[in-house]
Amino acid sequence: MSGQVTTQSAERVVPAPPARRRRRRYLAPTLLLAPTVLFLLFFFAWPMVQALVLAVQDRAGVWTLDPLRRMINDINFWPAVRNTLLLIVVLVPLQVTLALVMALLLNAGLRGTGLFLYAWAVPLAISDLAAGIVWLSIFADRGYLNSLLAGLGLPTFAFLSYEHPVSMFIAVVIAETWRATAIVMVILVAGLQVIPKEYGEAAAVFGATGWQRLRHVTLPLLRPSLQVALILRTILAFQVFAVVIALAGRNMPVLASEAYYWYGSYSNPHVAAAYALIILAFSMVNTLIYLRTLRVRDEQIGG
Amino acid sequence: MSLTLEAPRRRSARYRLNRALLYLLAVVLTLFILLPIYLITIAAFSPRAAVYTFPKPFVPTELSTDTLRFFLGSTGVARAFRNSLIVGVATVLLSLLIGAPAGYALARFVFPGRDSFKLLILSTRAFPIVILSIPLAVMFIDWRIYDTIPAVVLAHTALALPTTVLVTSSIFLGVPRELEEAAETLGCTPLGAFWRVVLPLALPGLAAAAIFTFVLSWNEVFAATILTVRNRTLPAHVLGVLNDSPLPFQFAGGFALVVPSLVFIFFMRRYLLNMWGRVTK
């Protein structure tokens, strides 16, 4: 109680800054960040309100939930539905795991692990409609992988044909795989770098083997920057657009592009607008579920 | 799997095997990466005719530039490429212009807000960015903007800020403090401290934060699109026509949309963990 009350009297003895200075102190911080602030609420927040506006208003700006039922309604919504989030169970854990596997080894010590990493990471600026048209060049009718079959003897296949869906949406895995994967191999490559090398050979001084080190010592510790990579590839997951277009052009409905259809060429700002919201929500619910059950197990794994 | 610990002393068969297989899924991983690069290549270099043979060689039997020559001829092509260099560096020099000071405010001042400011920015990238374009396009069309330059350079610079004010942040965290007061001690102006001594000493990490914003306005593809109708940038020209293209045309495009991101690699290399690591946190 005596201790409470010395450091009340402590804090009476410094005097409050001047109004003058503390005014200074606040002056330059808030100049300097307020085109930041206002920027993001003139093109980023208010948009984001008029984006839901937008979904529940008529062209003449009456409110109506036409829109929405028109989306739903519509022949491509549920297929859109169904291939964006089919995309994300294949792709999200093919990605993470592949890239796990590619951090590990550049971390294993290997000769070239320079190159390596320079080769693996060629992909990061390469944007998702280049991606789509690379793979088309290899999956197309006259494309490479059909001149590989009948240079083998083998009979060709319509790979993007719409008669075809389940060849045409791995040809959309393996073009995302191959494209996004880097982004998510950095991150891991980053949050490794930063894992004392100790614990890994503490733990092998004491007998574990290198899968238990990796299951036990190494998977734990990365765990903030998996649930980072997580987060982040699918929330770009959901907005999958230009490479499922260069592929596979209408015959594959996902949300980003119904939207972009609906837009562009319905001239629908309402549409478009509600399936932006889906990808909103669906993005939403994906972000919480990831940090609720990655903190859970966090606790599992402290107690 | 083999992690960080090397076991020099008892290099016994099984150790060999298992480093000869790591070598072999890192080779096989590498040939995934850039054997379709290659292919493009080649697809793009040759003649035009050979374009359209079946089955097509793995080795060109004969280079040409018609293909891309043929690409770079065609409408809109042209203008096109020119207005993503024009939206790229709009873009990278407004953000910079808007994003550096509250990131150099982050790195520099304690004051409050601080934290829920770091927490806004953060969560900004918890938004899906296909959202923005469509209530951005209504607003523009509104401010009789719509389908111009400035257009995509604002929902573009929309979409760099948030990385621009982190990574910008960092690298004034790496600029020593000390430098700066005692500049100041020595008679600057905290203006002039920062000019003359920070600015210097931030230059190569703002270029690559520059590099990083001109990639991501250059590969952008959905907002520019929507943006757009006749100003279109090269991929949202690229896009538009595409399913409607020639084989000719569409893989010269595929190729001159990867090219410039083989470069920006390239110039990136020691930047790739720092960046790319660092902002997707």
Second form
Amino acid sequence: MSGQVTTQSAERVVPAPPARRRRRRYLAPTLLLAPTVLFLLFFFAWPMVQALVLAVQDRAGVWTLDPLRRMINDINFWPAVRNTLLLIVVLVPLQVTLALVMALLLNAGLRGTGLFLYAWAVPLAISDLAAGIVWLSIFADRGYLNSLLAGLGLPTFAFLSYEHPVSMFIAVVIAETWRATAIVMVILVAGLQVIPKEYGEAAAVFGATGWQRLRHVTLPLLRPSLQVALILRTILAFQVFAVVIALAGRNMPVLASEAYYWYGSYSNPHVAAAYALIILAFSMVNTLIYLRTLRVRDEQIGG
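Right, the form predicted in complex with the partner chain is done; let's see the coordinates for the form predicted alone.
Here you get just the chain by itself.
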């Protein structure tokens, strides 16, 4: 009897082989990550590979660089590159600055903060095309703005005419700023709320002014959120499309709209894929620049 008990105890304490323990340790994380990996493979990696293949093939499936050459020789290619880069140069700093001011006001806990948050977040619930149509009703020849000018006895102005590219560009910037600033604001508000208030209070005790606390305490600690906001907003700015189409049509070509026209109107998916490839390349280069210039070390994140 005692020999039987001794045998059972020995069986219970026998450890599992190291290979089996390793498999068990990695099984749960692998199962949890699998849906995300599959999602990325089917909806991001596979379309990217398809676009890359389409951009270097002709209609007969022969490998060639003709789609890329045709894109570069297209009359709208360089204006599209210029307009897209101009929009990014103007939009991204403007939106990040506005979003930072809005986030700081919300984080200050002033009276009516909740009302401002709801008002500023309204554009998040509106689609790109709907936002473009809203601003078209304002800037059109017989829109609200010209009606107001006429009511005040002032001359009207064709803001969206091809003869006035500057006013057309400004109209697109205003519409896109209104539409997409809120998403940057949400990211920055989330970043501000994880910064301990004790840091600012300690700086105030040592005599730091509000500007000094913002420059030397808040902004350095907000750098990870700023990095995410800049990357996200720049990538989305390269894809700006519906607002430009609604307000300016072909009078203001951008890279995404040219990809749309080549695919839909000209039925040439190869040149459209070449445009998509250019957008992808620009986005990756900008992301690498942001990751390099706004690099945040682990010890900085941990405070």
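Superpose the two forms; the largest set of C-alphas matching within 1.5 Å is the rigid core. Quantities reported herein were computed from a predicted structural model and do not represent experimental measurements. Numbering follows the first chain given and starts at 1.
Visitor: Answer yes if the Cα of L38 shifts by 2 angstroms or more between these two forms on a rigid-core superposition, and no otherwise.
Guide: Superposed on the core, L38 moves its C-alpha 2 Å or more between these two forms.
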